[in-house]
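The data below hold one chain only, encoded as structure tokens and taken in the form predicted on its own.
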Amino acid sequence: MNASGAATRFATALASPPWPVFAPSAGERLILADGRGVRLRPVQPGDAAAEQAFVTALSPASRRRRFHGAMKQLPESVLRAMTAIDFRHHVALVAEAGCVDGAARLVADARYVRDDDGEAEFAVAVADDWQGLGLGRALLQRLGRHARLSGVATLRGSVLADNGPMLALMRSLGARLRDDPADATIVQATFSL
């Protein structure tokens, strides 16, 4: 497929808004590719804990993927900045597969966070065992959509170039790809909403 069909696709996912605004109560249904479901809702500020019960549970190579580095768990300032949204500047979504031990499970994480120029930089992360079944890129049509009506031009992200899975949705999803003059090991991922 060239790359005009793959952003008419983008384009024609952003024209219907899951959520108007998003509210802590708004939630979707999914049904993905192997017959799980998932619940796409926005982040919320009680969700510290299955954040980070998320992150810890990604294996080292999508906690890099996403992170860009090595770690084990969030740190606890990261912890708070990504539960403490404010749905204007900083808009993040989850996929909620039930519950353990009385915690939402979370299975992937997507936001975006706004810049003073009408930019976004995005980001995203699926479990493990979760990977390949259209749910990265069910979370990022639904962050383009929102970022779209809320007067974002362009959404940007930064992939690691061996990170082929997330390179091939980008392009499937119409992004342009450069590599980073500054740092060889990074391709910068670009939508025009």
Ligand SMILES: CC(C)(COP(=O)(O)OP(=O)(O)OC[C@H]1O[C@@H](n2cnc3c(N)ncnc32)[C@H](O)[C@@H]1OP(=O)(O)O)[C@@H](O)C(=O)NCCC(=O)NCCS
The other form holds:
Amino acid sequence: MNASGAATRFATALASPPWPVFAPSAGERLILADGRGVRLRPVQPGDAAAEQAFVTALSPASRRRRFHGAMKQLPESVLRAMTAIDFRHHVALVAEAGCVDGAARLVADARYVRDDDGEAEFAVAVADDWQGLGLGRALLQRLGRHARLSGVATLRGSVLADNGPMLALMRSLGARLRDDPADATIVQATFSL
Ligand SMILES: CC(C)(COP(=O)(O)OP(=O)(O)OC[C@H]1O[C@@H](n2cnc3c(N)ncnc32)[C@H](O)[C@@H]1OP(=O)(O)O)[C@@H](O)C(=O)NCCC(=O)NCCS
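Okay, that's the form predicted on its own, but what's the structure of the form predicted in complex with the ligand?
Then the entire complex follows, led off by the chain already shown.
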């Protein structure tokens, strides 16, 4: 597909359903391919324990694919950074599927961090038994829409070259993929918004 075709496809994907630049309290109910429901919402300051539980529950393979390393749980400083979201430079969405022991049960997380040049780096993870149901696609569409409405020109992500599902999702959303010249284990996925 040529670049303009890819851009059109991503823009079309982003357009439905509309979700304007959101306030931190906004949320959206989403029914997945297997009939289970989740609520997509922005990350809130009180999500630290739920984020830690989400990351700890990922399989080692999914954690490696998300963090590019063998991290078992998030260090306190990373956890703080991942839940202190300003929704300008750092934008983060989660999918919540009910509660466990009174705390939100998170089953997916997608975020981007913006630099001063109008570019942003994104990452996404979906709990293993919630994968393949459209959740990764739904979150990235909303994240991309938010980025575009916020004036981000380029959204890019570093994907492990052996991460077939993520590369398939990137192709399906119309990303430009190219090998990282500095690291043979990485493919750079780029969306021009
Ligand atoms: C990669 C990941 C985010 C995809 O999320 P997901 O919710 O499972 O993906 P979706 O159900 O939205 O799938 C969307 C598309 O991705 C592709 N895809 C997803 N899983 C796939 C798989 N196992 N094999 C092949 N293609 C796959 C398909 O193109 C699919 O489109 P389709 O539904 O029309 O077939 C998820 O598998 C994940 O969290 N993996 C571990 C962490 C990770 O790799 N993060 C990326 C870091 S950059």
